[in-house]
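Next up: just one chain, as structure tokens, the form predicted alone.
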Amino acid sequence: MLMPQIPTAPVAAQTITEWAASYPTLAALLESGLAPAQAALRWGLQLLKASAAADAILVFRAAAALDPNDASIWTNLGVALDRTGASAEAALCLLRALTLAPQQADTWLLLGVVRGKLGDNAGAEVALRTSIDLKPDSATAWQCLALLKERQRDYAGAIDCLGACVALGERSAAILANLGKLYYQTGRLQEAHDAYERAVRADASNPHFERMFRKARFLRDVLIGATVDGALATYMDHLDPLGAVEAREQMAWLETAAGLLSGWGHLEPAIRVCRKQLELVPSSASARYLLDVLEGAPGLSRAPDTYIAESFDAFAEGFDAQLVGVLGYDVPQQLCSLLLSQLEAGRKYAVLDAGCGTGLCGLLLRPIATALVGVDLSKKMLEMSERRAVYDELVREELTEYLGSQPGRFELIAAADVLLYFGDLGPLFKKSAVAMRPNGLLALSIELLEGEGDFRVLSSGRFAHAPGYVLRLAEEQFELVRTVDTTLRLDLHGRVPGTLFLFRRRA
């Protein structure tokens, strides 16, 4: 186990004597009658305040050697170490301080923050809650716990902690806006509206707060029965009239709003927004498809190519931040881990990243690929993939058509969240078999269908499938290697259940 590094007491005493001969500040502290350890502590605090953390560490180490039972020395050594990036040793020093003086709420708070930096979320929460138990009115501790909960994607817990901050009088624009963001992410639109409104009042100059307030207000208004025309007029009210730019802003927002409302289960307001989209732009593939889904149009067996291209072009720039950062999307990591577990060590393969998106799978597949191809319908997604510089070839084409045109080319195919946009999977399996060499591996994910049936289109526009249906369609050309029950991402009800499959192409 690591231990804090301190010199022996004789070495520390000699070092302080030598420092005093060169540094008048320390000499004056010693001449005032302070014991050497306390003089070193005072001098170290001055160095720390002057942003000389590396020098302060040396001084605090000497002080700790001379008085190892002084909790304040260990606490300040921990602070200085943390400022220089030595968080692991900082945590040890803070723990030492708390062993000596366990009732120090501020030291528990510091330990919680340092443990969070080290990725020890469970330990961080224990430390922060101990700090709060000792000092319940610490808005700072509640805020730190809220940030920890947010990193863990426990948004309800983060809301409760920020609510405690506000109740204690911490009502800065940043706190209120973060509370608004959490309410927004969890579909609590009235509360999101109110929090963002207060944030704007606290800092009217912040354009992000004002923009998010407009979005929350639009969604709240439509949800409580306002006309889409009226809500849209209010939404656009504070924007400068910029002609075509304004029109694009309207359409981009309406598409986002329709997707949010439908995803949150507010079907009637989402339908009204879709109809407004089609009124403004009758050719909108996104609005047409989502309206068909929400109104229960018969015969929907896959999402149209135009919808996929249009939607993901609009979503490309924020895809990783929203889906990975906010919703905890980790299917690429899970799927590639499943695939890699079956490969020969050191061997490389011809690999297809089917529906490559922004290249999240590509980063993981590159090390085992002699050639790595990505195919997607979205031009903007392919541009994001190209920035990663991991693909040998990027192709903009409908997936089943592409697979059918590449007989026997691939040894591995990964399809992370691609089947979500296909209902009938028959053509996809048949074309995958065409493109794959005998004994090649096919890895894919599905969103789990709850209830009876083979597949169903959801209000989000995605399809959920029954695992038995997937196995039945695959068995003619593929043998099952493994299935894994898992979750795909967050939604309002928690982690979305899904299943990973790994198949081997029959010889």
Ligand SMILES: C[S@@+](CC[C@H](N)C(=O)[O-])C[C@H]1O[C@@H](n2cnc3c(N)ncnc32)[C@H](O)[C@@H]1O
Given for the second form:
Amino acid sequence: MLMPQIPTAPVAAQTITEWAASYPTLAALLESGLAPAQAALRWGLQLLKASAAADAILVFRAAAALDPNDASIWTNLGVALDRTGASAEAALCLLRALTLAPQQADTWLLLGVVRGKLGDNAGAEVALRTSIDLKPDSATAWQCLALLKERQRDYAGAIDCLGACVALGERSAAILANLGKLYYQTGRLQEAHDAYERAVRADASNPHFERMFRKARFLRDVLIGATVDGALATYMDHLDPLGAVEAREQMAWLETAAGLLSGWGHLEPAIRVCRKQLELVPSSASARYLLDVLEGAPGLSRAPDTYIAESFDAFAEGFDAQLVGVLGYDVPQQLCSLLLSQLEAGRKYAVLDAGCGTGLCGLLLRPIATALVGVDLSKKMLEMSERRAVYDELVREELTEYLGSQPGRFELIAAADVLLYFGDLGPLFKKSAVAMRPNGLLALSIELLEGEGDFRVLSSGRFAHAPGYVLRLAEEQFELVRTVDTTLRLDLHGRVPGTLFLFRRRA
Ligand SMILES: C[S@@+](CC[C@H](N)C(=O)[O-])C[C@H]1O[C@@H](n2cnc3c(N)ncnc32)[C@H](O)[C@@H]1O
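Having seen the form predicted alone, could you give me the form predicted in complex with the ligand?
What follows is the whole complex; the chain from before opens it.
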């Protein structure tokens, strides 16, 4: 078990005497009449202040050896250890301090932060809440608790904590903007608007706060019935008339806005935004498709290639930050570990990352690949994959077409979050069977269809499928190895349920 590393008292006393001979600061503290432990504590604090945390640790250890019942020595040892990254030992020292002085709100706060770094979220929350109980007006403790909640993607909890922080008078632009971001992420648009407005008032020079304020205001205005023209005029009011760059930015924003509104279930405002997009750029594939989806156009059996290319080109730069960072997307990890669990140790395979996107699966598949190919329709997503430098070949082509043109080439195919863009999966299974060698493995994920039917297009433009439908289609060419029920990502309504499938190509 990890224990704080403290020398024996005689060794500590001897060491302090030797240090005093070389370091006048310590010698002066001792000469002023302080006991050796207290002199060492003061000197350690000076070292800590001068960013010499490693030296401070040695000094605090000696002080703790001489006066093990002084809580402040343990607290400062904990702080210094944490600064050098030794968070586990830091937590022990802070706990030792709290055993001696349990009413120290600030030490509970430090312990909460350190436990958070160690990934002990439950322990961190207990410590932070104890700190708040002892010192209810500590905005810092509420802020730390908010950060913890945000890291756990408990956005409602994080909002409550930041709200408490603001109520205590903490009104810095950064806190208000963070509150605005959380409201925005959870679709609480009036509150997002208000928080960003206050952030801009607190710091008018921050362009990000200002941009987010304009976005929140646009969405709020459209939602409460303003015309898209009116909301757009306010959104772009600092730029009239628009240059070519601004006009492109405006279109990109309208696409994002339509996606956000439909994702939050505000279908009528989303339809109005799509119509405006088409009025401005009649060839916009993403607006056309989303409008068809939202208006319930009959016969939608997959997302058009033009829509996929256009929307993922626009999303490529922010994909990892939004999906992985905000929405907790880890299907690549889940799917690849399912695939890897069935492989012979040490063997390598011909692998296809189908719909490779930014290359999140490629990173995980590289170690087991003799050759790793990524295929995708989006040029910008392929550029992101290219940057990872893990693929032998990256191909810009429609997936079904590509599979059909590579008979017997692959031993493993992974399709993470790709079938969401196909409704009818028949052609995809047929062509996967063409491209796959006998006994090859096919790993894929689907979003789970709630209710009747084989598949249905959702207001997000993605398709959800019934597991029974997937099994039925696969049956002819593939045998099922395993299915896993899982969470694909988070959205406004909570977890998005999905299923992972692993199939083996029949010999
Ligand atoms: C949600 S992303 C997932 C990317 C990656 N598999 C991952 O898990 O991070 C879906 C990707 O599939 C691609 N895609 C969708 N339909 C496609 C199709 N018919 N042909 C090729 N790529 C397609 C998109 O361009 C996008 O990059």
